[in-house]
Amino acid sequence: MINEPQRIVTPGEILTQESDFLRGHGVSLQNNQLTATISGVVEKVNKLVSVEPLKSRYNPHVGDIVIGRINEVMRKKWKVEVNSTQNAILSLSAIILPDGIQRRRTSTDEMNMRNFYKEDDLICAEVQKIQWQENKIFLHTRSLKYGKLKIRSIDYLLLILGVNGYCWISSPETVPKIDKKNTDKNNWWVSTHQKTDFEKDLSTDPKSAKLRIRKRFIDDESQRYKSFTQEMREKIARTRNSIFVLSTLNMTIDPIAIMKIYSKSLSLQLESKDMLEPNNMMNLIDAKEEEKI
């Protein structure tokens, strides 16, 4: 019984009677029997036997790519949501500055924490070390292609799975070059714009030349929903819609069985609300056991 692959219990049922098994997570001993505690999947390393939980929260390793949530700008340090347990960390040095620039963080830097990322940001970061006695996950966004994730309208989407189970679906951002004969090492929030110029409005009235930058700022974040189209909209749509019907039916996420599915959907001439009727998920299932996925 206990060599049976994919085997589902429930809390009682008993896994094995042979003596020589270990008990792992989820597993207890009664009356010389290994009994499950949790329902899940039988999983067995060895002589070691666990129930991994059909539904869990995320468990970190390091080197993971997740996707979280700022949930609270602290001293020195974000409060990041991402599916677990308890909130990450994600420290004010762990960060890459706009422009890529690499220099020691300053009591400016502190101050102007919300300009990198504010309460609800959503951010791809990956898990830099953890910290069990203590309960706690670190993150750093050192990588041009880790940080906040951001609204663009161009022809194709970016899909970023997070292993904490969020998936962002969008369209990908350029990576700007960093041009360091005008980079602005004391005001990095300048440094896009020629140096002289803002120098010397920071020099003569240091709080209106913020203010329009913080205006600059607001404008870009509203542009990127006027700048979204329908065909667009559809798209991300569909791909949702694909993620979540393989998602329902407990299969395998990845970046080929997603394209099987949406080009299946679109071969069967099926609106993106139409994927996630029953008939149509099996349709659409079925069509990728075929191609044997």
Given for the second form:
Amino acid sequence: MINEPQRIVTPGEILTQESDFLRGHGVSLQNNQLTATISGVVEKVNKLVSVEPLKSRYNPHVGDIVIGRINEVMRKKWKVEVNSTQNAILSLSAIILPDGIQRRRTSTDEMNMRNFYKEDDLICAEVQKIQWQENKIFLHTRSLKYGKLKIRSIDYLLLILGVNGYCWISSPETVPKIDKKNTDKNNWWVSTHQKTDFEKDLSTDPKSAKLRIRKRFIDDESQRYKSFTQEMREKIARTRNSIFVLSTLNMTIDPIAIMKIYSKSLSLQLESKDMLEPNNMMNLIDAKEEEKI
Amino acid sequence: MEISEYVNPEGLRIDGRRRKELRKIEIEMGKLEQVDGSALFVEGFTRVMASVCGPKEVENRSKAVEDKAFISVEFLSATFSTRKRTKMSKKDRRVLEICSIIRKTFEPVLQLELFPESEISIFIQVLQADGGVESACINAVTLALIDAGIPMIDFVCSCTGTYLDSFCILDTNFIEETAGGSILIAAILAKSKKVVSTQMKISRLKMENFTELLELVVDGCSRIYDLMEDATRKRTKEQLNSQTALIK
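And the form predicted in complex with the partner chain, for comparison with the form predicted on its own?
Then the entire complex follows, led off by the chain already shown.
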């Protein structure tokens, strides 16, 4: 009974009569019998039985890359909404300071927290630690891959699929400038974008350099929406709608699936605004199924 | 309109049903996009939409419970749902009563200890009220919670019955509910057949009649369970099929 492939259960259903199984997620012990507590698919690994729900809030794991929205600026930490059962915590010591220097966080940093991330900013971060007992998630942005998500413009797309179900579509500005010889991947941003300026300024007047960098950090926001081509907007809209088609139809979202829907919509000569009409949505999917066969 | 008899000599009720017959039940799950789980429960002309948000961070910090999730319930009855166009205020006695019934019914059933310091908010919207509203609400909430993937030990199913003209009647409509009989609303755990909550209205009932009525209502609940279980299974299967459709 338990070995049946893809067995669907509903809450209250008895999973197995045998008693030597361990219970995992979505399973509870009622009257000495393992019963399902959610509706989903039974999964069995050795002696561990669990039920996987087909729709639920984000269940975090250490190392997941997530996209979140800053909800609250608190003392020495930010609260980040990541579609989970609790808001995640990003502490001040878990970010890279804009000057890129590793040092203790001073009270000045604490005062400047809104300059780093303020309410409603979108950030990309990695899950660092989970405290199961208190149900707390800790994030970090200690790599330059992570951090604030800004609107930038250049001719190709940056797509981040957060494991928690949030996606970010934009065009990266600095990524094409990666120096491939530079082996330290985490530091490419500093090396290409900031370090040179910074060092130059530092040699002349360290104070002004500091100011300049802080100013740039703030100015970035005002650069939004500048030089955004029509073509670029069209691409972003099409990608967004491709993802939306997959999500509406409850399909697995991965880069290959997105690309297939994207290219299918182009070959069907659909405008991106028409992609979400039910008929067109079915056309996009049908075509995929044929390809598969 | 004066009604002389609620069950005629042929054993038929005013809407043509037999005494122990349920109305037609329709279930739709997961129709709303913006919430974690939602369900529409239609029973005859009664139509209730329930949606669930959460578990999520508590909105009002003072309401947070340290070791388990907190359930908040909001009940809205559309002005057009009843025969008289009346607007129920949020602090109406009936609204508060139904909110507390829902909360108390689901607290022991949900595994709240899995989500400390979180909140599960339940929104109920009555679109049409034609008897058995409380029961329909409980059923809709059960389905919405399942759709949201919140762990619960069992289905909670509810049904309404009344003792009228010395007959026990199952699944009352509006006319039967306002006829002045004793109304019993019961919610049971489907698998273990345990009664989680009961409610009596206008009660002056002999003990043996009460037992008969309770048995009838519990029987109705388990018949509703079959339909709900079916709908849940179908929905899960659909989700699974579409999810795996693109995996090669």
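The structure presented is a predicted model; accordingly, all values stated were derived computationally and were not measured. Numbering follows the first chain given and starts at 1.
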With respect to the change between these two forms, which of G24, S267, K55, K79 is the hinge point between rigid parts?
-> K55
